[in-house]
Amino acid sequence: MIIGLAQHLKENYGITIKNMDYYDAAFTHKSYVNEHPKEKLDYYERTEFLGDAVMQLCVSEYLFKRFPEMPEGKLSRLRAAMVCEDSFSKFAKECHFDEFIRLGKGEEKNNARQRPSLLCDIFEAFIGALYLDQGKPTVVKFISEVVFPKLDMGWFNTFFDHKTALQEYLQKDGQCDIQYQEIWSKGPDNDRTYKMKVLYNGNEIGEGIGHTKKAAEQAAAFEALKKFQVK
């Protein structure tokens, strides 16, 4: 499994592992260690502790720079939406990290590989391993590909309401016609992706992609706000 992880990281993220020991620990559950006492293995919890701190720092720095006028309270709430079990478990699945976890037989039978809490822990542990192996710049590069784009894709729209912000901006001088239309949708019903566009008085002003129509609409509104340079 771990050898497969090295190939997966190289092919999909351009990451060449330097010290495999960090990743061995990051993807190993305590139940697996208990079943293989002679191998003197380590498991993920210490590396997870480090990865959590690294993610907090990197996400905080990104939000601080991206939203220079956002007050501390809102920055904290947005960070909390990005750095949480629900988000990390989804990132882990998207990165196929669930395929590389070493579990004991009992945990395997209990389908622990799909448990959100464990997936979250493994994602944090991977970040910790990557930090130890290659330093902060590589971590930032990885999460810039995996995590930060989700902000524009509507993953954290429970925090932002771009549609309301766009409506308030466009209607500041009076009523206008704002419509959202589907451009396409694809994928299975349980993992469908939508692309929507927003029209202002019949003219397209933004497009967005999301895993629900509402998320795609929010992403389209966000693109429109950027065009109008609304912060």
Second form
2 protein chains.
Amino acid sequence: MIIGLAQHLKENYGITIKNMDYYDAAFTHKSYVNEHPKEKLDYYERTEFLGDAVMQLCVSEYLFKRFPEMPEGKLSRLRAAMVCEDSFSKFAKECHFDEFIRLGKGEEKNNARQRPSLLCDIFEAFIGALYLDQGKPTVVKFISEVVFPKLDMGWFNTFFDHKTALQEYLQKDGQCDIQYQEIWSKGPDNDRTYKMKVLYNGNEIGEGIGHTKKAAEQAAAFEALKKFQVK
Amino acid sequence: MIIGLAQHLKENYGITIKNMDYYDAAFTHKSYVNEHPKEKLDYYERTEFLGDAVMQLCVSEYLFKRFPEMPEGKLSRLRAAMVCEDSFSKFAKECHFDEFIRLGKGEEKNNARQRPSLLCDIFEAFIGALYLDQGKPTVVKFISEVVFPKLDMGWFNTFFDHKTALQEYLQKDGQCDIQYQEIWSKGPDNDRTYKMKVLYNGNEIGEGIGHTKKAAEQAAAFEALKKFQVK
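Can you switch from the form predicted on its own and show the form predicted together with another copy of the chain instead?
Next comes the full complex, and the chain you just saw is listed first.
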């Protein structure tokens, strides 16, 4: 059994595991199974196969409903940015899933525990296990806490240009003055967080947080657009 | 409104539509919308985006549960064979969905109504509409009637070799006599159906139907394997 995982999920995500077998498989690499042939263990690949499809649907459904006017091409590109190795490996790290992976000794030496492709697989496998154990509503609740907020934190902002959209919206009745100002920034240099505000003719119309100033500005512009009911 | 569709779905699949808007969009091509600008119509692409993900999950879940011993690589290849343009366009034709598509005049002349890529899109869009209108259980019920039986009818048999599996299973205790015989065949040359049986030491142990003799034999071998609880 994966030690500490049940408590970790309970304390941080309010998840009470019903069947630990799913999670044991989801966090076990083939190399560990090969080193422990007597234990008849299962490894993560089948659960990952399912979890991948669960994530595709949950993210698709969220984007479809949140952006009722967005054309299919843009939805697909945004989904591809969210459902990818880069994102999933970051989610896995954020959830401390790397600490629970059962790896063979050779893979451990090769630093597989920090390899983005493995972290991505484990995140998908966890989603598959959660789906089998608890059903879709719990998966949606989990990714509503872990994945969807990243959209407003600017993680996928290369797919939006809210600043341009806000400018176009406010300028439709003629010239206007739009400015962005820092409210605060904090954290170490390699993991800094910024909070920015956007001013329209001197009045604050939105605030946003991001890991770069530009991302925080995009988030602030997005908040303003929501106020104007453009988004 | 798409004329006749509600009755078609009710009579053939027991589906009682709640919100026709989803289906109107799912069966409408952009070219038709462009020709009817005053009607403010929606077209199928967004619903297709969602339906694609719904199909991925439903098929993944079905395969995952039906083949509890199948490794991930094989599951992925089988899913890819089922969730593809070739399959979906055939399902769309079988469900007579081609008859309900709203097309612009130019596309109609180009015979888009019979184009596999469009038929595939429409099938996915219909699944998306059904999911939005009725939820996942109704989608699963629908594809349990339309899609999953094709697995036992040999549509995806290039991914299995049940005949070899049966032979290996029966030969494990020594030599044996396995024979395949035709029970009947019917239909026109370009759409012929075969029913084959498999005999083990002279006794029938399975029957199967397919569009080729080989596919019917594979289906018969698959039935026999199920009897022996190998599958």
